[in-house]
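Presented below, as structure tokens, is a lone chain in the form predicted alone.
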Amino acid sequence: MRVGIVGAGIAGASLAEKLARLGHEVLLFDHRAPWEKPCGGGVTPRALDDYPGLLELPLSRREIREVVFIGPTGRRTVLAMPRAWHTVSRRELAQVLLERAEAAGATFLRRRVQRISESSGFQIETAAENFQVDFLVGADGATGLTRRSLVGKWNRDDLCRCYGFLLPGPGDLRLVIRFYSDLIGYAWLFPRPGQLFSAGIAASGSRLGREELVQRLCRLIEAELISSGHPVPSFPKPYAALLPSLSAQSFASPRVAGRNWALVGDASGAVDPVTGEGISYAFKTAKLLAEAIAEDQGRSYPERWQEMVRLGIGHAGAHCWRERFYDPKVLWLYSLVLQRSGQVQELTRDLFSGRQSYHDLKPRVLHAIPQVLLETLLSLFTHRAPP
């Protein structure tokens, strides 16, 4: 079968990869790729038992032992992390994969896509030629030109608005999450490798707009660089994305795949709503739709990617927590027993290293609750926090 990837990244390089392995012929289309993307980088521990063969390609990588939570009020909790989470450049890592798959025998095209037309499966049109392929796959992001010609552009509410840079930085910045009663989303500052950072903020449904979001990640990096201290570098223009970050009804009839063709990553929804993790996501629905393709030339892609996020990030759509996480006061409480609370630290650490399903979030929250009282009474008398 002829497959045409349009999109480059993870998802899309991995899984033409994997097709290529299975004897498929496989179009590679990317204008840009390899690219630097300064929003991105992090790996989790979760990303790292899931895809094992990560720590082996030849990357530098940057790995981080502790995180910085900011709350609203400017309280400052430091987690260490039991395991290691780590930071890659994603060009590197984006030319890695390119690497791999087209020595699996998948051809690379570097050309921008400029139309797609459905003819006996599908026309892929670039500036200089057309190309017919019988299955096509969107990898192209959230906002690409495939999804958007296969499903049409998300709803508003089904995106959050990021900002950023990647900017040089001293070797002992640690990573920093901060968060604001205003904003659903949050803050950040990763570490990365060679005397670098990425900095970003990301916002869903809010009313503020790019130049107060801008200015906020601003006066984060100076505060962090100025209390460290460490000189403070001219800001570029930053960079704008539209991320996935899907509401309860949109992960609950996703329309990820159709007859011959089928969306990949960012541009099928599948990142996690409240930590905005995407990275094993795009691995995941890659080796998912591979897969699908081998057993039944796709057909079952759907199913799958469903009973991906039914315990995980679905669930987290169908029961909004996103919305629950980032209400102002429930953001307050957090900061306070984070701080204070053993439990609820080590509950951090879980969920954003991945290792917590949404699942059995609820249950596992109710039945802590006792033991986080208590712990933040004891707190909050001896003046103590936990170790």
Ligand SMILES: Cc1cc2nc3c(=O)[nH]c(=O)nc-3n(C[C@H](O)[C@H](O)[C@H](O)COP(=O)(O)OP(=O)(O)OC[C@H]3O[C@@H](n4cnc5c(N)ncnc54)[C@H](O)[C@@H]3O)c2cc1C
Contents of the next structure:
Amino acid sequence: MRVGIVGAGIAGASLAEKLARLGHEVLLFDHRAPWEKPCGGGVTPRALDDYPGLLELPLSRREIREVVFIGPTGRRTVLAMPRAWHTVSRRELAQVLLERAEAAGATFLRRRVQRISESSGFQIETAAENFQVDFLVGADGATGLTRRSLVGKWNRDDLCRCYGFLLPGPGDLRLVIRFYSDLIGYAWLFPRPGQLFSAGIAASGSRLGREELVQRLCRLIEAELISSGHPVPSFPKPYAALLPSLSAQSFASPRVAGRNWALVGDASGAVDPVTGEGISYAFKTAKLLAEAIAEDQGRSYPERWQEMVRLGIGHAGAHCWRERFYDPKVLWLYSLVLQRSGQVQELTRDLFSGRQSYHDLKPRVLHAIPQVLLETLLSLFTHRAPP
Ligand SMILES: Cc1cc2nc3c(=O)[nH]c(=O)nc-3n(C[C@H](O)[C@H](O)[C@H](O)COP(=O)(O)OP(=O)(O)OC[C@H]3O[C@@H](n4cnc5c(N)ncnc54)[C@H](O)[C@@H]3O)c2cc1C
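So that was the form predicted alone. Now I'd like the form predicted in complex with this ligand, please.
Below, the chain from earlier opens the complete complex, with every other chain and molecule after it.
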């Protein structure tokens, strides 16, 4: 089968490699890959479980063993992570995945796809040339042409706005996550390999404008650098990017495939609506589609996609975990008990390392409440210094 993949990011390039290995003729289109896509570059243990070969790829990584959580009132908690996170350069990762796809036999075309139309399969139009394919894959990100052409635009509620920088930074900077009482989202500083750090702020459906969000981010960067005795760099123009963050309604009725076409990665909306993690789902959806194509020419992909999200990010979406978690009162309470309760710290570690899925989060939280109350009261009563 001749497969056209629009977008050579994580989902597109890893799918291209798999399909080429299965013997398909693969055309992979991207006008700018490999590039430094706006991203934290944070690879969680969950992503490593889904793509175990990731640590063996020839790319520089930064291992992260501690995460600093800052609550809405500025309360800080430092958590040691038993399973390391890693951060990577998105350009390097894209380069390696692209090389693997080409080595497996995929043809990479450095072209922007300008139009797609259905004609016994699909016609893919670029400025210089048109290509006929039997099967079309949209791996062109959150706002890509494929999704817009085949499904339509996302609702505003399904997208999260992000602003950020990739900056030079000291080697000893810690990974920081900062919550705000009026924000569905958070700001982050992720140390990267090569004396760099990625800093960003993400906001779902927020009334806060770009300027306010960028100012908050700059203040966080300044505070973290100054408190660790480092100079503050001058800030370049921030990037702006959109990330899928699906509402309950959109998770309930996703459209990720049709006759001879499918969407993977961000284009399919497979992103954690609470944390914004998308790298692991880009790998996962590519794997699911390759398996579906191998078995039944892709027909079972929608069911596989639904099954993948059912107990995890789809459950979080359907049960409004995003809105619940970022409720100002919940966030305030969370940052208080996170600092003082070993149970909550354990839960947070498990959530972030992918050992705790959303579908059994509620029973675990309910079960832990008496112990958490006890730990918190004891800690307040004895004035035990929080970690
Ligand atoms: C600011 C920000 C921070 C993030 N941080 C993290 C993080 O730390 N950890 C994490 O797990 N996830 C993070 N994510 C999510 C993660 O970046 C995405 O989920 C992931 O990159 C999705 O991969 P993808 O291959 O689906 O899409 P992308 O990586 O977006 O790749 C899409 C590709 O399609 C190409 N393309 C687009 N249009 C066309 C066209 N018309 N023709 C040809 N090519 C086209 C683009 O050039 C691009 O290379 C973050 C996202 C954002 C926006």
